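What follows is a single chain, given as structure tokens, in the form predicted alone.
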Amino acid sequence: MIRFENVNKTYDKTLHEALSEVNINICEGDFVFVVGKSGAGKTTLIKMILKELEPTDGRILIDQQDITQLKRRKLPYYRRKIGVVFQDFRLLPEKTVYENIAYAMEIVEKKSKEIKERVPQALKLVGLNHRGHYYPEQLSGGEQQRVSIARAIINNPKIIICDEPTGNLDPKTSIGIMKLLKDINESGTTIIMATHDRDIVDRMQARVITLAGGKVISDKKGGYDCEDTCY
């Protein structure tokens, strides 16, 4: 589903090389953490899957089709596949709840109808049917994470990034939000999430590709090597 040949990604006024020479595989379905250090790669692997940025070199495979290639004016349909949590959850402070939700679906243009019939599913999917009436800031952390799941979702999108989900949270409200997250990836969803959480990955016990210096150094599942299988 998502694939990386040999991607290089060098930035131009610094030189400095984010990736190098980065071959992954990430089937349908999968639940795949990307860790390393800061400085590793992380941010430029997944800035590249929601192409915003380009490759040095190389090819990014999506439901094989070649993203590099994609033209701009296809990015839009592009990235409706894709559902993206923030770490800092980036909620529309002057809209509720639930009109933060549906302003996903609007941008899209979907109809009103069924917007009204699917943002009441998502908000019970998360867990907070019952504050579709409140504004961000009356919400806690871990529910406004919340919020922004049930946004990423509410498109249907074929595969989600997480980028530090978990990072504002406690850990009692972090096992939460990843009992959520596991949920989705189980009715079909891929998940590429990027932490520094340790706890979480060893806890979630899934694929772990792990990058140092720009090139990955691991990939494993159980202990157990990942074999390019799905292609």
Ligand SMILES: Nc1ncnc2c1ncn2[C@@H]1O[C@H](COP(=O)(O)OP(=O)(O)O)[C@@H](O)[C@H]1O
The other form holds:
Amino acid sequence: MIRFENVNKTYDKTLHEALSEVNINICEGDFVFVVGKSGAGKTTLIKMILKELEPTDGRILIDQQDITQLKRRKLPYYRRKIGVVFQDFRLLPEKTVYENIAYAMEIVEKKSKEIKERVPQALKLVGLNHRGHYYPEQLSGGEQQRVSIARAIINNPKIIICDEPTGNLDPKTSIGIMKLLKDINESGTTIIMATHDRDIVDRMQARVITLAGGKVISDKKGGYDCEDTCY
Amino acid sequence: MKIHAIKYFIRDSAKSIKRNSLMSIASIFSVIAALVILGIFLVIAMNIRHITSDIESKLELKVFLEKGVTEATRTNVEDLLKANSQISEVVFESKDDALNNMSDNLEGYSGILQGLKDDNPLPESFVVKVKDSGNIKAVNDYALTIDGVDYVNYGKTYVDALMKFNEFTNMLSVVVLVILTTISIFIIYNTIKLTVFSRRKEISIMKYVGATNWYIRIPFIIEGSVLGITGALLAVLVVRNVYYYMLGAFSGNTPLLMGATFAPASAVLPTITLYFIIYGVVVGSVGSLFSIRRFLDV
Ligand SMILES: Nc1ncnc2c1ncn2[C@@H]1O[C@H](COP(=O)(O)OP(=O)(O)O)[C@@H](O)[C@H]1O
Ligand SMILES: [Mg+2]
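The structure above corresponds to the form predicted alone; please give the structure of the form predicted together with the ligand next.
Starting with the chain above, the whole complex follows.
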């Protein structure tokens, strides 16, 4: 359902390629880690799925559709198919937990009746059913990330993309977040997660795509392949 | 765009204005300042127009007949004048009328003038009023072509000067309008840009979740328009009070020039209110549109 075909990316005037000849194929329902050192190109890859960046050349197909050809006007509707989770949570500080999640539904013009039904369900799913009226700053990092996951799944996207979602969390909290993501994946949602957290990757035993210097150097199921042995 | 989204827009705009209350107040004040200056110009321009049209409506042409024209020629001239669609009124002034008018104006000489009664040298004439003072020259030219007309008098230089002046003030108020509009758009643009900047995170989140650009723009446009309209309404109050004060100070009906008076408040204020509100909405929404443009490219 997500397919990179010979994708290259060179940022403006920089000479080295952030991504080079990337070919990936991700199927519906997959759980995929994208790993690699800082600067390997993980975020660049993720931003291209969101069409926040355009490849310098190559094609990116989502559901057989080449998104590099997608009109800018259609972009919002495309993004509604994808949920995003970031390292820094990106919650709105002026809105409560409930409002932050409801907001994602308001934006796509859902009816208030549906919003009132769905938001408490999502809060319950992420284990925060009694935190709706809290403001993000009143929550721990792990709880904030749960809110952002609730927001990512609220419109039932087929794909969820996470860029270092555990990067700001301690190991114990990270495990909880990973369990939540795994549950979401098991309900049928495709998940792509960029990380450089070895423990988490080893624990999950899912598909791992390893990037180094913008190139895919390994793509197999298992743990976090040590980059030294891969070279 | 569904109707129920409107309540979210209003909620978000209100929140944003409250959150940035200091900047909001600042931009309301800059709109007031620009509009009060503009208001003064509008009031002056409207009064000049009022006074000139007042004077213009009193302008008349005097069509003098040749000496000793026959009754038939005179009737013909009168018919032809009345037939002209640009002429609103034609009044005959006989030799005797002319002499009487002159005696009234030159009281001290009435004795001498009465002596002329038997051998009155003054010409007969028609006093002609024109519907639109812009046509006064055309009517002058027309009257001159009629048989039996000797010459026409319409205070040419005076009328021309008045019309030039009128044109000048119209042009000046357009120039002032353009300059002040640009300034206020720029100020609102900067205010909203601060709001947008403080909400850029929110905007990028909205874009990630799949909000359309219009969905993101609308609360900012509402915010800008509210600031613009608030400034406009307060400016109306200021201009209104100043105008009433001025009318009071000049005791309203004191003739200023050739019997013309200030335009009554009822003629000036509704127009200004309407202009200001339109101005507030346009300046506010255009300023918002400009300031948000850069932040939508995510
Ligand atoms: N906006 C940018 N402009 C120029 N170079 C960039 C930009 N973003 C990332 N890069 C470069 O692209 C490469 C990959 O970066 P990134 O995708 O952020 O890596 P990762 O997320 O794996 O740490 C790095 O060399 C980085 O310096
Ligand atoms: Mg990164």
